[in-house]
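Here we start with a single chain on its own, the form predicted on its own, put down as structure tokens.
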Amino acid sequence: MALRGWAGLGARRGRRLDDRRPSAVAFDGLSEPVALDAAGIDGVVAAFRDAALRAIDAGFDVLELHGAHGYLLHQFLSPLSNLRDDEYGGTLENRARLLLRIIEEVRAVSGDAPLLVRISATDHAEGGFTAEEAATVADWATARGADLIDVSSGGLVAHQRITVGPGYQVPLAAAIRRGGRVPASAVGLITAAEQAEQVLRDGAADAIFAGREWLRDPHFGLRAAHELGAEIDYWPPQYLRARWR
């Protein structure tokens, strides 16, 4: 089938109108948030599963949950945001609990739909969630229906570290992939067809992210495919008579 669509979802820092967190922890410089209860929780899960129904039913090919860069998933997965005493803080399990109900939640509506689920397999921040923890979550994730890690990182503190070049997280994304036990996808300054497709043959990841390199060029796609030799088949006919030769 083509792809028609890709739906992300996920609830962002600041965004839910009634502002509740794991714990009432504020990220800097923003108002302190309630800690969602025992049914707070129950309608978050619902809320995903009624979001993956409407992608669904909107024609969506592919949902993504959001668990990275300081969303509402990520957050209870952090210790340094989670700081629950209930069945949804504490030990790793208990604070993965709430994202492997979801994604449970979701598979059973999806169909054949692929699930996708991102995770910052670190915070960069002493304390926080670590990328042996990540790769423990994406087993469990996959075990209920997951597809494919989208590794990421950060984006939960403002005190973070992160050392920035081409390909930074490519190693997170070869520690969730376990060898290949685990489908995980690479993000990260991935900028060149090359530089992309030694990614896939080192065997750090099954795919390849990218979004920024998009955005400055919209073709990247086509030339990419030119620059490593690909044939593809899904030239715009409109465009057949501009392609590199």
Ligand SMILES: Cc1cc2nc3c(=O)[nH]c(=O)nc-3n(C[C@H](O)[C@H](O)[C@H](O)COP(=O)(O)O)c2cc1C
Second form
Amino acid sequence: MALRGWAGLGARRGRRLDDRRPSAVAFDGLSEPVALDAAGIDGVVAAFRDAALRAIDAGFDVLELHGAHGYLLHQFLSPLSNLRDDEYGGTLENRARLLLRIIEEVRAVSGDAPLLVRISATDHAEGGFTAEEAATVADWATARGADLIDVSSGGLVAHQRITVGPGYQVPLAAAIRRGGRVPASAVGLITAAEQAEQVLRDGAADAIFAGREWLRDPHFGLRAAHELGAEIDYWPPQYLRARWR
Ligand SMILES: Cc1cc2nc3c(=O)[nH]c(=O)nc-3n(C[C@H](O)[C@H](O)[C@H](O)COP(=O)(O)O)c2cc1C
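Could I have the structure of this protein in the form predicted together with the named molecule, to go alongside the form predicted on its own above?
Zooming out: every chain and molecule, the one shown earlier first.
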């Protein structure tokens, strides 16, 4: 089976934490990882809490937990990567336990900062994490203090089959949001102001995020506001003569 790597938490006691996973299941071509034991799982929870404290200390206004794209928390959520037979594997409740513990710990130290949780709402692969499961996890995450579920998809297995096109993940956000019961955002090939506005108007998501359009045009937000006729109080003084009128 093929799993994706995840960003390391650093070296500790001579062994890197980033070769530890829910189960000893290797991503294509990579060496076999070590399954986390109970102490290792507690260490991951503590590392997330410490990272949140550092982020707050550094002045960040918003925190986001990454539970998507094949990183560790996603590996726990998916039955393709989580083969454990303890309280962290098997049932959905067990597979979600680590994410929910981390949400509680981070919420407890993050004050008023909004807490976002990015999830992959499907693995795009047979036998993987599903949108239905994701909706249930989103409910639990919100009940524990997540303010917004940032709905992405995929990234866990190399054999995923994704059909990519404009707004391709918006239906997943709508499935998580379920008419406003759970705050959810949409991301993925949302590249134009009117397209983004339509997602919100349709009630498919509470917010939209964009990645590549911001790389192409760092002033995408200013352009979108202008195209939608919205006032946006951002223009740096040295740019004022260049603003749209
Ligand atoms: C160059 C690049 C780097 C990215 N890095 C990350 C990342 O570190 N973490 C993450 O969650 N998503 C990452 N993404 C995915 C984006 O956050 C976003 O979900 C994805 O690109 C789909 O949205 P878009 O079509 O608006 O770009 C990256 C995307 C690109 C193009």
